[in-house]
Each structure stands twice: as structure tokens, then as C-alpha cells.
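Next up: a single chain in C-alpha cells, the form predicted on its own.
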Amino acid sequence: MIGLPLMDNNITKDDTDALIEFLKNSNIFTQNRNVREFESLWSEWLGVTYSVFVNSGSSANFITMAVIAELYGRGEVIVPAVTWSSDISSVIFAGHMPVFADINFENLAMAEKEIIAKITPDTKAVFLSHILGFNGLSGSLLQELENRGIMLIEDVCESHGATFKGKKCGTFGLASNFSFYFAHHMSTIEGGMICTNDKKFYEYARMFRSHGMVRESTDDDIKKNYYEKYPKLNPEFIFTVPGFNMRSTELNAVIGINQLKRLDENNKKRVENLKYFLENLDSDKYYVDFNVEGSVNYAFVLLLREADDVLFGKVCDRLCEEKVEFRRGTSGGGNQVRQPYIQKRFPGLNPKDYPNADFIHFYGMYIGNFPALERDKIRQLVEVLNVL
């Protein structure tokens, strides 16, 4: 029996151990000096100019389509029709439209000519997701955004460290969000983080994420605004934007400060157990072509080649014998129109309309690849799908 986990050892002692020390010399738990550390440290790693920490990655959703509702306007947003349900929830609560567009199976995110296909003059952004640590980025699509004034959101829940030309994922659009939950390249047990180079979108996702009080705003212009405009309420409760509470707390900063000093080491690791995994699987039964160029994937994509509903049933029963876990359609399930959040508001929408989607949906599935992952489980793996 192989037993491989989805993930394993992403709390370690190194980081209880910090937790506890914290533990024993503050008495300050909720959102402080850890917090702002850690957006500082992020905003380093990443190459962003703000970084605002959330307790989860679906909040940092939520807040960020939020924003673009409050300071730019509804409107449509192209999403892929694979990819995890908060993006599309964001969407749909922010008051926006969602407009589905078909991935491609070299990286699972939507293909460029899909995404320029569903442009219309109500689009209002792309929120792109890099799946499973694949970067989902083109220079073409790019400069085509660029060129048509259509802003870019980037999911890169499931892709800390993935690049394109060099340049992390996260960077390139308006504002991104990730995830820290415990199954991701690094965890705070749950939490997430927007970030952003545009000082405006960072003021209001600091309110959002707190009730929408001026006060969370650091721009004094902002805050002196709402003063002279509102000047019967009280200016530590001026609530501007319908925010929540969606801070995180001390402890988990604690514990991402101490995550993000082995992430990029880790991430070495999973690029080197990919390509191995690839290499070894048999091309004929299953699709090894990703790319793979800038991916930092913590999870084995398995999918096969062509449509066959015996051998993907053979495959997910002799995975459970050899008690492999996976989860089947890759991110989010599979195709997202298939789900009945989207089937009750949107009952037009077909899902075979995203054929790669749909494919994905039933003949796709990952299992997990972390850093401590021995090779000779990945071979023992490989050994056990190429018979089937």
C-alpha cells in the first residue's frame, strides 16, 4: 500500500514552536505588529507595493471584486469554468456578472481565445486563477487587456511562487489574492492575502476588510474627506463601504512569518517531484503535456488522454486500495456550471458548452505533491497507474 496524503507536515514543529514563544510574551492576540509584518514580508517576496491580510483566501475574493464594484462600477467578469467556487461567489455578491470561458489543458486556466471571445463593452475585468500552481498567463493576453482597458484580477490561490517570464504570478493585474489554507504551498492554518501596486484599491480593501471603517484607511486625504463630509458622526465609526469583519489575527501572521522563510525551498522540491511524476507516467493513457515553464505545482494533475469512463474508474478505485487520496475534477470539483450555485441563477448555461472543462470534470483529478514526499512513493505511484 502506498498511502499518500493530499498534504503533509505543513505545520511543523519549527512553526508551533514560534507560535508558542509568541504565546508566552504577548498578551495582544487579534490583528497587530505580526499582522503588518507579515503583509510587509509578503509584499517583499511577492514584488507588490501592498499587501493586506485576510483570514482566507475566499475573503480576500470577496473583498477584492468588492472593491472593483465600489471604485470602478458592476459589470461582467469572464471566470473560468474551472476553478474554485469563491471566485465565482465574489462575483456574483459584488453585483457582477459572471461570464464563463473554457480552460485549456496545458495549464487548466482559461484559454486566451476564449477569454477574447466573451469580451463585450460590459466587461469590467478578467479574474484569472493559476490552478494548482500552473501560471495561466500569456504576454498576448497581456497586452490585449492592456490594449482594450480591461482590468486583470489574478487568482493565485493555489500558485505562491509560480511565474511568468520571470516574474511572479500576483504582479501583473490590477490586484491578486492567495490562499494560506493548510492543503497550499504554505499555510497559516486558514488566511489569505490581497495584494496590490495601486494605493486607492488598498486603502478601500483595509476598510472592507474591516467593517468599512474610514479609520482602517493609512491615506490621512481619505479620512480627512469623509471628516469635512460627515461631520455629525463620530470619526472612529464612519463606515464607508458595507464591509465585515475579515481580519485574521496574530497568530496566524506568527505563523506564516515563520512559513514564508522555507516556501521558495519548498517549492524546489515540488517543481523536482512534477517532473518526475511526468516522466515516468505513461503518455499513452494519461496527458503529460503541461506546461510547466514557471509552475510551482503541489499537486500531481492526472488526467487522462482520451475520454475512457473504465480505466478513470479503475484508476480512482485502485488509488482508494492503495490508499492515495485525490480529488476528482482537479480544482473546485470540475466544471463550475455543472454546480448548483450556478444551475439556480443561471438555468440557461450549459455545461458541455466548455468541453475542456466538462473533460476535466470527469476524467481529470490531482493527487498531492509536497515537499516531504518521498521519490520512491512517487515511483511506487507511477508503477501502479501505468498498469492499468
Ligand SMILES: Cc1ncc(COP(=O)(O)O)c(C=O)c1O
Second form
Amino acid sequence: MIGLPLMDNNITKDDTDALIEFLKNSNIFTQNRNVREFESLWSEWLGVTYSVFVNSGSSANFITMAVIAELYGRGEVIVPAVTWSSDISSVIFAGHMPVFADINFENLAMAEKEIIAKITPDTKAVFLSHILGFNGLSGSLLQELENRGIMLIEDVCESHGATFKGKKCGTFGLASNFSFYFAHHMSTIEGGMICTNDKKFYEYARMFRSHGMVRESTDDDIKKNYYEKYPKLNPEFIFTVPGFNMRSTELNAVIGINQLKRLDENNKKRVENLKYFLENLDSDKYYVDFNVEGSVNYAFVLLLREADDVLFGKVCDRLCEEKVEFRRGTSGGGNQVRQPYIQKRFPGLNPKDYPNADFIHFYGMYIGNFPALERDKIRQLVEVLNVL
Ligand SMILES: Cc1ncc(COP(=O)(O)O)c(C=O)c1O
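Output the form predicted in complex with this ligand next; the form predicted on its own has already been displayed.
Below is the entire complex, every chain and molecule, led by the chain shown above.
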């Protein structure tokens, strides 16, 4: 039996030791100095000016879409048919209209020609997900969006450290979102980050994170404007936008600071693991032509070459026997258009209009790829898959 969980040892003894040390020596546990330090270290690591630490990647999505509605108005937002549910629910809750685009096989991100075809005069933003560690950008897409003045938001929740043309994913759009949930490249148990170079976006993200309060802004001009315009309000309690409470805590930030120290090293191992996995997998049975340039995958994507229910059934059975954990459909379980939360709201949408997403839905899955994974286990995994 191979025995392979989706993720192992993501929070180490070193992290819990750092946490215990912090707990022994501190008496402020709500968002404070460590949150600020984690934000600043994260900004430096990613290569952006501002980061806002929140309590999940989904919260990062919700805040980002709310900031867009607040600053730029509501409109259509182009979203992938394969992504996490909160990439679409955040669009809906902010009052935008999700417009689905099908994906590529080679990086599982929205296909450029699909995005371009879905642009209308009402398009407010393109919300692109970098799926399972693959870079989802291309030079021509970036150029096209720039030419048309359409905002790009990057969801990098599954792709910490992935790059496009040597620059980290999450630095190309107006804003980018990360998740630090347990099974990702690094973890704060629960957590997320919103990153941007745009000062105004940053200030509003901070206010949305904390009830919409103006005192959360770091910009004296923004504060002064509200104080002057609302003299009858207590400056401590001016709620500028209909905000959330999506703050994290010092405890999560302490873990994040410690985790960040080994992220790059861990990512190198993930890259080597994926390379070995793809090089040894039977390319007649399984799709291996992913564009791995700049990718950093915390999972092995397993995708059949052809639509073959029998083979897929065998793969699932065999992996279960071998106690290899897997998730069918890849990110978010596959084609989001098939999900009840979409079908209930948009009954006219046909999942089959997104054939690549549908193929992944039925013939794709992912298996864990973590730094402590031994080469021999990957070899055994590949052997088991190749004989099916
Ligand atoms: C692409 C993507 N976006 C957003 C999220 C949401 O992150 P979280 O689980 O931290 O809410 C996930 C979840 O894992 C994800 O895979």
C-alpha cells in the first residue's frame, strides 16, 4: 500500500514552537504587530507594495470583489468554469454578474480566446485563477486587457511562487488573492492575503476587512475627508463602506512568518516532484503536456488522454486501494456551471458549453504533492497508474 495523503506535515513542530513562544510572551492576540510584519514580509516576497492579511482566501476574494464594486462600480466579471466556488460567489455577492469562460488543458486556466470572446461593454474585470500551481497568464492576454482597459484580478490561492516570464503570479493584475489553508503551499491554518500596488485599493481592502471603518485606513487624506464631511460622527466609528469582519489574528500571523522562511525551499521540491511524476507517467493514457514553465504545484494533476469512464473508474478504485488521497475534478471539484449554486441562479447556463471544464470534471483529479513526499512513493504511484 502506497499511502499518500493530500498534504502532510504542513504545520511543523518548528511552527508550533514559534507559536508557543509567542503565546508565552504576549498578551495581545488580535490583529497587531505580527499581522503587520507578516503583511510586510509577504509584500517583499511577492514583489508588491501592499498586502492585507485576512482570515481565508475566500475572504480575500469577497473583499476584492467588494472593493471593485465600491471603487469602479458593478458589471460583468469573467470567471473560469474551473475554479473555487468563492471566486464566483464573491462576484455574485458584490453585485457583479459572473460570465463563465472555458479553460485550457495545458495550464487549466481560462483560455485566452474564451476570455476575449466574452468581453462586452459591461465587462468590469477578468478574475483569473492560476490553477493548482500553473501560471495562467500569457503576454498577449495581458496586452489585450491593457489595450481594452479591463482590470485583471489574479486568484493565486493555489499557486504561491508560480511565475510568468520570471515574475511572480499575483503581481500582474490590479490585485491578487492568496490562501493559506492547510493543504496549500504554505499554511496559517486558515488565512488569506490580498495584494496590490494600488494605494486606493489597499486602503479600501483594509476598511472592508474591519467593518468598513475609516480608522483602518492608513491614508490621512481619506480620513480627513470623512471627518470633515461627517462632523456629527465619532471619528472612531465612521463606517465608510458596508464592510465585513474578515481579520485574522496574531497567532495565524506568527505561523505565517515562520512558514514563509521555508516556502521557496519547499517549492523547489514540489517542482522536482512534478517533473518526475509527469516524465514517468504513461503519456498514451494520461495527459502530460502541461505548460510547466514557472509552475509550482502542490498537487499532481492527473488527466486522462481520452474520455474513458472505465479507465477513470479503475484509477479511482486503485488509488483507494492504495490509500492515495485524491480530489476528482481538480480545483473546486470541476465544472462550476454544474453546481447547484450556479444552476439555481442561472438555469440557462449549460455545462456542456464548457467542454474542457467538463472533461476535467469527469476525467481529471489531483493527488497531493508536498515537500516531504519521498521519490519512491511517486515511483510507486506512477507504476500503479501506468499498468491500468
Ligand atoms: C483557487 C482558489 N481560490 C480561493 C480559495 C479559497 O481559499 P480558502 O479555502 O482559504 O477560503 C481556494 C481554496 O482552497 C482556491 O483553491
